[in-house]
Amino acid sequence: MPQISASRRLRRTPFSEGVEAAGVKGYTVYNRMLLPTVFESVEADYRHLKTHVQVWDVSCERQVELRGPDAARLMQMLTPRDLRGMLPGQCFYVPIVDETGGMLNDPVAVKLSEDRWWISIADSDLLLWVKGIAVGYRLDVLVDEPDVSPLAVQGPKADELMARVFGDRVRDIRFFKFDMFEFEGRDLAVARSGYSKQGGFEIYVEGVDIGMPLWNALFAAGEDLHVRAGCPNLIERIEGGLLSYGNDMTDDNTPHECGLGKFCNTHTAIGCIGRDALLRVAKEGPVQQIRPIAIDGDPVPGCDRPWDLFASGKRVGQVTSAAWSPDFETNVAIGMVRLSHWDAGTELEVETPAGMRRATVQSHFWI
């Protein structure tokens, strides 16, 4: 594949100086800046990620700053998960819909206090929706993009990372819930959190300026826990069943079809623009839905396109991500499905760059 040519529209990043020096081999563009995808080899990062611990770079995952007496309105009329029981220091993942009930992000929302929030989006421009929404309703809040990268730490061990860097209260925190803790003079966000099943820490780094001296400070301190650059792993989230916006879902499915109903409190998540529309879709029930798919055979292609499922030649929905799994020995796939044949169980053939393969439904993602 050609290279990518490096400008100052696709923005580096306050640890892209580690990033290198680890040897990483390969990118994505997300959110106009560099994501990491490689360093040793996929399979390798996978099988280090499930052993020891691993610091990401994930500063691609923008935050989005709602600021104001109507920060809150705002964000309940993004998402139609019900966000009035929603504490300071909680993180709720997301569905953002549109008019139509259609998916625009699937981002973790974090709660700093009642007229302060950070949506921290996958890749697409949330902002731009967001700003709009604000405009157009005339609301008391301020919209903008804050100077802050997440930084990842990921891995069996990065409880114990992280309490050298941060202290042991670093342990306490909870799934899916975040705590200040002091760097070098500067208060930061650390939550339960990350784009992975093997557990791990969101940092959310203020300022540039800190960027580098936090990635150092953690590699000095698990040099004998193995730890590494790393990034997340193609493999790992197929097998659990972590849904990339973009790959897996666009604004043409609802949060139903990507198995995310049990964040939609549709009759409550009252002011949710989409909020009619995705009634009609609860009470109805989606058509096509995310589903578990294992293809048989040697190691598929990279799955860069959606490859058509077929059941006695008709088709009936599309795979969009895949990859050899080595500890399952099989390859693990996401796919979206019609409901005549998403059952688990169900024989398919999916159209793979190397020919015709069988798939079977599977009840159930992998980890």
Given for the second form:
Number of protein chains: 2
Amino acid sequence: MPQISASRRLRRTPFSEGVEAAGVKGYTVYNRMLLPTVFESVEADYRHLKTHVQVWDVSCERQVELRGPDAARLMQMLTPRDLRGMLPGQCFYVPIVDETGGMLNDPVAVKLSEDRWWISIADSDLLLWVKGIAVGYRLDVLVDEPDVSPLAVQGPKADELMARVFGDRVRDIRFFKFDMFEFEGRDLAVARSGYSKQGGFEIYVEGVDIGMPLWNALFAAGEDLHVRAGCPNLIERIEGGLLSYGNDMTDDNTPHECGLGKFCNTHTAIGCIGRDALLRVAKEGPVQQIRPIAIDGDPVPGCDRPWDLFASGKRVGQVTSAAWSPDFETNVAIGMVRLSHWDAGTELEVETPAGMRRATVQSHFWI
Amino acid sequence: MPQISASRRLRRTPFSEGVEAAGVKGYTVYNRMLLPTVFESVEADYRHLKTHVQVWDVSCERQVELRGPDAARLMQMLTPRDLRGMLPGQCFYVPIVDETGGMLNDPVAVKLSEDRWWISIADSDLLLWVKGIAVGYRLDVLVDEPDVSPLAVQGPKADELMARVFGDRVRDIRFFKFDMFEFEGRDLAVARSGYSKQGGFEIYVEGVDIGMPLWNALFAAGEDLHVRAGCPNLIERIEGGLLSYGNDMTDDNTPHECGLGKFCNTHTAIGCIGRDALLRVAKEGPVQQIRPIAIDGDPVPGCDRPWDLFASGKRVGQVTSAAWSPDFETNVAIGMVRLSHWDAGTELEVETPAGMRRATVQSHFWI
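Given the form predicted alone, corresponding form predicted together with a further copy of the same chain:
Below: every chain and molecule of the assembly, starting with the one above.
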């Protein structure tokens, strides 16, 4: 691939200096911000992530902050997930839908207090949708992007590394919960979460100025743990079935098509803007859905556009993410498949740049 | 710079095949789509653009389509520019502002008919803001992104090339007007516009399928005109004072700070959401504003983050775009400067990665 041209528009992060010193080799752009994609090689990064511990610059998971008396009401308007039982200190994965039930983002909502929320977003300017809704409905709420840049610590040794920097209390954080921890006199939210299946944390770093001090503290504390800079890993996230907004789903898709029906409480999520549109699909189910798919043969090239899936020459879906898995010795992939052909074991054909290949629908992801 | 990693999320365009065959060397990401930045070299591309004619894949200028009885009302809600006198067939450069008067985008509005508009956007998901407003105000309008990908033909020989493909009638299109032209049985809007000061057109290509046929027709017709693939050129656009949303301005800035006060009819643009917020700045003027700035010395490196401007050691602004201009034999730059130091001829200092340099505020851009 060609080089990426630098400009202010592709925003640097509080950790860019560390990322560059660590020898980043590839970037993508995510929320108009640089997101590393490879350090040593995608396969070497994968092996290291599954063995040791990595520090990830995921500043591009920007926050949309809702603050004020109508914050909770607005948050519920955005998602079909029922938020009534959610407590401060919890993180909820929430599909965000428009008035037609189309996915606008699949972020994590962070409830700081009754009247203060962060939405930790995937790749779309969700801020603009939320601001438009707040203005249009004349809600009593402030909506903006705070100076918060998440830093992830991921891998089997993440607990040990984090305990050395933040104290043993981090070990007690439960999955998708967060608590406040002090670093250099500042209180930071630390959640047990992250875009891998290897376990770990996300630190919501408030203030650009403490970015590099925290980065350096983690590296200094983890030398004997083989800590190194990393990033969301294509192979590992496909194996684990972690979806990517813009790759595996777009605003053309409902949450049910994305297999996120379990996060939709369409009957009780009163106030959700897309609720009416989703009631029917919630009842009858979608006609296509995300599936894990194994692709036979040699390693496939990168999936930079949808690859059509065929059954007896008829198009029945598409693959949108794919990579060779060293651990499972097959090409692992994520695709959207029609109801008629989505049963586990169904054999299809997929048109890759390397030619037509046999593809088999799996019963579950590779975890 | 490192490589850019391919994924479906960084969308390809109807012309990507042609761009790749032409040997694109660099990309940026714009509206989650690939936008070429360099073919031969930025300087060679610049010389060619000013001498011959280039075909640019600017598909990333996505369209937001407004359709329905409330389309014109919604369009006026988005901008402080008074649209009452605008006729079908006209293109208007329109600042788009939020309820605080902050710039959300600086697109070109294309009026197809009273109840059908395109907004040809700069780099932000304006679709989400427009949809949010339409939903919140319960407007009777459809808002979506149509299958339209602009292709620009720019340079001094653009008229000749376009006339060979679309007929001599294209020569009659006046600046920022458009008319309909046939290509392979399809009617396409062709406007005299584009992101350069060398003259030319933008073709609103409706339908992915005719992308490469049109690309190929332009290259076949222009061989003796030395037509080649090009892209918005950093040097030429700074010389010409063409602003870049996300580089030279963000939602922190009002249109008046961006020097776009002439496109704001704050008193008569009734219905504009940011009107109240802009009334005071419209009357009293902004405290900082975009200025052309010359930077002394050798060619500066790329401006990938704001460079602070100083006067007697005090920060008085920042530079956000800069490049060495072969024609003007100086570093040309765009910056935002405080009122106290924005007069033409004011000498400042700018902190570049190549060290502190003398910078001089100019009376006008280099055109």
